[in-house]
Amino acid sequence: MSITILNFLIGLGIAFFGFVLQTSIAGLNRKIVGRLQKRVGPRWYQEFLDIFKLLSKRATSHGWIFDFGVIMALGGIIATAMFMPLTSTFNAFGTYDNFFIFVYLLAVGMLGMAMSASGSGNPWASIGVMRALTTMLAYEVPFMIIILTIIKIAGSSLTGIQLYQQAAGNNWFLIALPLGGIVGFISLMGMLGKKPFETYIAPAEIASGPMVEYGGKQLGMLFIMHEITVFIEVSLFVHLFLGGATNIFIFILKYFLVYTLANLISNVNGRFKIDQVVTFFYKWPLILAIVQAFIAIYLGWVI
């Protein structure tokens, strides 16, 4: 497949769509949680207003590494979102939606964020970065075992994985690999930084960790980065475990249900300590992932 300017424009459109979709759903979730807690809650579009207000303000710089890291983080995440298929028939770069592309490109954004936060010189930021990297190391091991199991069955293309699950006689991997689906969702909670895995933000403990020194335009850019990152992570779960989607409306529905469930679970949990996060992921999720891989690959038992 030859890549043209049109492919890049479609990719940028997907990234923009992801930002609008996630920011809107995050606003709706704030409203839902507010109602459940007998509050009115903010307006559903409040997150847009917060971001636009931040982008209109000045920002304090702590050096070129601090500033460049923010640009690198946002650019890396936008580049990652450009490769995300929205349905099994629509993506910007055709056969280039390989799962490992997302692994590599996501690392660019995360490293940019880590570099910028560390460049601020604030000890809370450095502690938050270390906690974030430790949490990533914890949830990625069981998650990758399940993903490699799925790749063994259906290939590494997200479109191919969707089409496999949509084929007659096949189930979603959430059903076909039930233990893997549980591990995938728990890992998603870790990726999203939802409680009980909110160790690297921990506002009451380390003053929001990596975010402590940001304000103005830089904080607004990081909010945009965060929303697009959440879009990527939730979309991956939808495509890998819920059969993807044949049209955009099904995709939005599945996306909304997955994110809302994760958010509701987060709001009824406390926060783990960082050592508890590592112990937890290297215990039950890792055991379940190994058992599921053995059952699916060596025994060939797929529901």
Given for the second form:
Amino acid sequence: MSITILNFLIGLGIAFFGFVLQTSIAGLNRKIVGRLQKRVGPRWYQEFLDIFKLLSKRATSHGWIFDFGVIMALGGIIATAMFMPLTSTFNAFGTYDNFFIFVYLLAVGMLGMAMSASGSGNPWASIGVMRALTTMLAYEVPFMIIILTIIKIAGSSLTGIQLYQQAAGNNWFLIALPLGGIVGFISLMGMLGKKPFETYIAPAEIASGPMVEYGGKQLGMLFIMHEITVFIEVSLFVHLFLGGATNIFIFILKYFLVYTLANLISNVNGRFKIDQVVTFFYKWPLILAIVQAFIAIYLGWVI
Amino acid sequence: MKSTKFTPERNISKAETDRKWWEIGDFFRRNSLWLLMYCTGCCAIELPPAMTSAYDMERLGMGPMATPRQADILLVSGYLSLKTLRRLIYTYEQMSEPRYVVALGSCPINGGIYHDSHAVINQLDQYVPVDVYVAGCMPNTEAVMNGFVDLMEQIKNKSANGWKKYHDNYEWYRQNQIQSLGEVDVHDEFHD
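Switch from the form predicted alone to the form predicted together with its partner chain and print that structure.
Then the entire complex follows, led off by the chain already shown.
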């Protein structure tokens, strides 16, 4: 197929949709957590107010790498979100929805943020970046084993994976590969930086890690980037394990349930130390992932 | 009937446009105030009920933040010794504008029970501009929340101008700081 300007516009629309969706759902989740703690909680659009307030403030710069890294992070993440299929029939670039596109493009945004944070020169930021990369190294290994199992079964196109799960006689991979579903969800918690694996943010310990020197406009852009990153990661989980979606409402429902569950688990947990994060991921999720891969590939028991 | 096609364009001056944008910004700023807590004294004990389920500061869009760069309000509670005053001034200088200062308790107003100590300054207002005082030793949690609502009202009325006052009277503040501390060296310690 030929790529026209329309494809790019649809892609940008998807990125914008992801931002609005995730920001609203994050606000709703703050309300839900408030109720969990017997509070009233903020308004559901509080996250929008926070982001626009940050964009309205004045900001200091710490040199051009600091500024450029923020733009690179935001641009890289928007570029990644453009490829995300929303349902099994709707995406921006047709057949270009391979899983590995997300793996590669997501790294651009992450590295932009790491570069920018290190460019601020603050030691807390360096520690935060180091912890973020260590956490990434920890959850990627079990997650990739499960993903490669899925790719062995259903191919690597996200639309293909969704259609495989929706076909008659097949099940969602959460049910077909139950151990893999558990590993995928734990890895998702690590990706989102939710509580047991929140080590690289840790506001009380390393003063919010990579974000320590950001204020005003740069922090606002990083918030937008963070919302779109969460959109990409949760959507990946929905498409890979929950059978994707046949229409946009089912997608929003599944998205909301997955994100809320992760958030609820996050709010009743403490925080791991960084060595505990690595030991944890290399122990149980890795064992479960290898067992699941063995069962699915060599024994062929895909329920 | 006047044709809309040839209605002359209404010229809005730059000052008028700036004012409108600033009002829109003020709406966001007063609904999302992030605190940096500088708690040296006993008044800090009034903050946990303000944050948790008793008074729930988050319903007003407020919340604690980790670093001065991210924060909007510098919340000073309790007495300020000369050593902590120096850190407070560094912190205030690092915050991104517009920034507001809320002083909690009687210690930043007149020294409180430490008014005759050689190591404690009596009036915070001499060193950094204060937007809202919450008086009392120590103030109730209701009073603390009321102080925050007052600050929101001030932002709405455009009277929370402490940070502008700091720009305009910088020499005077600087002189007071140097007089008390001897030396105030505000610099970017990571790039020198």
